[in-house]
Partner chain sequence: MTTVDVQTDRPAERAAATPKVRTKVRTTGESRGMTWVWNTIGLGFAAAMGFPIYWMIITTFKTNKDLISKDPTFWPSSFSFDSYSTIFDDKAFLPALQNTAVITVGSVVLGLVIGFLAAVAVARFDFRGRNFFIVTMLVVQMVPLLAILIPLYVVMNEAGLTSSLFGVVLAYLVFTVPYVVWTLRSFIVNIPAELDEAAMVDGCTKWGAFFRVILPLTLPGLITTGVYSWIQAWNEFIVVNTMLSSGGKQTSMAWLTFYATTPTRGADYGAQMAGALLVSLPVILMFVIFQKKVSAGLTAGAVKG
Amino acid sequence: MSVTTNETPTRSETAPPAAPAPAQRRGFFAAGHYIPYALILPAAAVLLGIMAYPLFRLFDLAFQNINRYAYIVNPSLGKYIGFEGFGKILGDGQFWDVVLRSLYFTAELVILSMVLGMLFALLLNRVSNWVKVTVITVMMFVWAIPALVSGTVFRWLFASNGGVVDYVGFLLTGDESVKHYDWFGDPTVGLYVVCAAVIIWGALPFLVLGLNAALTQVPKELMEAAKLDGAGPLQSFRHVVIPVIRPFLLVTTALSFIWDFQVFAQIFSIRNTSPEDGYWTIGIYLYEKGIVASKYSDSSVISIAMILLMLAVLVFYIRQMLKIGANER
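For the sequence shown above, give one chain's structure in the form predicted together with the partner chain.
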């Protein structure tokens, strides 16, 4: 043992070090070890350039005092102010209002859309085939409508003058005043009813079709066994169906959370591109501060808060996904 270790350095001194290295590298190349790296190179470059670097700049901006004037007219006015920017935003009551509103709103959207999605997915298994085809066709169209457009359509549906929802309300109740009910006067109604309606409407196609597909994965034998054992529909749903589709349920809930938490286009267009502050969820708030008011540093702090909030909720989801990924290979 000691002999070989003594010999090695002398050998490498005498032999030209260049000789073994190319041979080794040729083997390395021949074995194709470089191929995966070459394959992920473009993706890695893209992620570094348009994700990692902007993220770095996001943190950089958050510690400065940059607004549009300082940034464009006189960059030298920008300076690092440490956590002052964070203090300013976190000390702002409006920020906490927005965060709370976003969390309530997201909770409402996720719960309602998951429950409705599940109910209609179950319904799809009960109906005749032609009804199923009809529902799926309609949902494909709903799915295809851009969020911005659906916001515009719903604004028109809920308009207080000539809006069809108010008119139907009038037809049902016979009350003239219903005909001009202003759905948007009170942001609480506008946001939690109308905006929620558009967003859930747009989310249902994916959820219903996805959950319905997941439900078909439930083995029929299991359901029959549960019935033989005397389980009612509710019991077999809870003890047979839910466990089987659990992974899919978790993923769709997480996805709904991701989409609903950062929702923007629907609220933006339903309020005619200038939502009042009662409609500000975190996405709108970010846009109003960052783009409209050009407060780059302030909005960077808000962005960081948004990312952290999101990741905090999604740690659970990431772990789940890693488990699924690990099982697959």
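Requested next: the structure of the form predicted alone (the form predicted together with the partner chain having been shown above).
A single chain, with no partners or molecules, comes next.
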């Protein structure tokens, strides 16, 4: 005789016993949250060890009156003068002329180099493999040339006597005056045309190769979807390509600004180691005050102002990077 019942077994009665929860790790490496900090700690310690003393000496000199070589030889002559050195530099009109010139020059270099780099990268992304390999090989050679050598070559190219650029201009126009045009007579032309050309020429290999690599990361499915939705090439580039490569664009723009704002070697070599006042950007101005005039405290103040200006401009970049990092979490 069998016995039936209406009671149905519950899940807890039929399911196998739950496995015991793994023991929770405790301590510094709990859940792996602190492992990245532990891995980056040696690099941070080395960086701090290398930078700490130079930065201390930079600020220490900025508050002293060490503006003569004799004061370096005999430190007892030096004394702390507070913010007097800052007032002297910040009250100098030439300093602000140099700052404005540097900002204009940097803006020109960053905008032109990024636009040209993107155009070349887009072209490189559409050519055959052998053309791409050839172009990349040539760019690697360009990248390997020292900045002083590049500046010297461009000085010869734009020379008023025997320069290749003037001769080509003469062949194209037939105007005899073009054959001996002095590109460096007007600092505005010399700086914003010739110096800008050599700096952009040297920066293009890194930008083109980097942007070309970033473009290969754009999913083809997104481009096909945009095309099916009726988007044109410009709309696809604006609404698909730019958002995907935006982090790389921010990084390269910030790096270009840092490199271009403190550029020195190309201008120094183009003007044959003696840049005139009209060619003084912040890097040249710092060299003239610190090395040529041996005004060490003044150059320390200029260096601090230069660092603060760069940080002020890079605030936008840092905020954008923090937003991207927060969105990816």
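By rigid core we mean the largest C-alpha set that fits within 1.5 Å across both forms. Residue numbers count along the first chain shown, from 1. Worth saying up front: this structure is predicted, and the values here are computed from it rather than measured.
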C-alpha of Asn161 off by 2 Å or more between the two forms on rigid core: no
